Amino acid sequence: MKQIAIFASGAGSNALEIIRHFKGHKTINVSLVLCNKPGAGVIDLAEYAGIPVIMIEKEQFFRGHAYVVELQQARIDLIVLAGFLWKIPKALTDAFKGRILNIHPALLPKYGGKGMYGKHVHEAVIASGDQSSGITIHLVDDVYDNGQIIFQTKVDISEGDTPETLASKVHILEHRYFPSVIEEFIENKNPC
């Protein structure tokens, strides 16, 4: 059995859709949740489906061992990023090498880095006059938003687009995508 650990930060509707979709599944389990913000939706949302939370110290994070140690003792073999807003330590990209994938709530690499999350990225996007935005699944590594590409999709910008508009069309995409990316990335493309 193949165990994820989804880190987040807030409302948690990816990783719902995510643990929604694992639920019962043969070979893949979601085992462990990982939050920096106390009070977050996520925090609840696993606590409703069983599953352990652990709550980020920023100190630890960045200036200790990053919970490697408590992601090795849950046998995780994938990390997934679902709304996670800190940059990944290099001493858990270098544990994971390859096996941390997140979502970019746009068409990498245009508007990514820091600072680009959220309705920043969609004001962006609305502000260049693109004419299409989408979804980014991509590896993990030392630099924001850099990694491998796995999977994109796109979505058309109409006009009279705002940021909240734009927003929703892209939290539909990631809601369809994702968990089923994750799903192929585990059981074809690399078996962690």
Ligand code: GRF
The other form holds:
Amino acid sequence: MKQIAIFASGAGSNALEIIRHFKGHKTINVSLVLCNKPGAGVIDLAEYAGIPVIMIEKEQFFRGHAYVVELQQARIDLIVLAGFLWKIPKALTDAFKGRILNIHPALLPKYGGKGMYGKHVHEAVIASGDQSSGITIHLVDDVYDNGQIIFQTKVDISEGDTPETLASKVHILEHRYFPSVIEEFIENKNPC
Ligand code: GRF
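Switching from the form predicted alone: structure of the form predicted in complex with this ligand?
All chains and molecules follow, beginning with the one already shown.
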């Protein structure tokens, strides 16, 4: 059984889709959720799904062992960042090289990097006058939004689109594609 740990900081709508997708799956299991934001919606979602939640403490994460011990004890094969707003420390990218996936709500390498999250991304895309946006699923290394791109798909930007309406269009893509891209990544014998 391949074990997945989801890292999230927010509402957890992506985490929910991933949990739903793998519920009852023969060979893949979401066994852990890690969260750095007390009160985040993802905590309730995980508890409702009966998935243990580890609350991430800043000191431990950035100056300690970055929860590598807990992840190895849980025999985690793949880490999935589903709206996790902190940069992943080297201790973790080293321990899980090639085994951390992130989803970014734009077409990297454009509109990525520190501070480019949530509405900031969609505001920048709308302001740019680009005709389309989309999602990027990529491997995580030591640089923000920089690792090998695993999957991208686009959505047209319409005349009247605002950052809010674009965010909704992008969220639909995330929910539709992230779970199956994760499944393909694991089943294509990547280093998980
Ligand atoms: C998503 O838009 C994702 O692209 C970004 O963070 C957001 C998480 O949303 N990385 P949710 O918490 O999964 O609803």
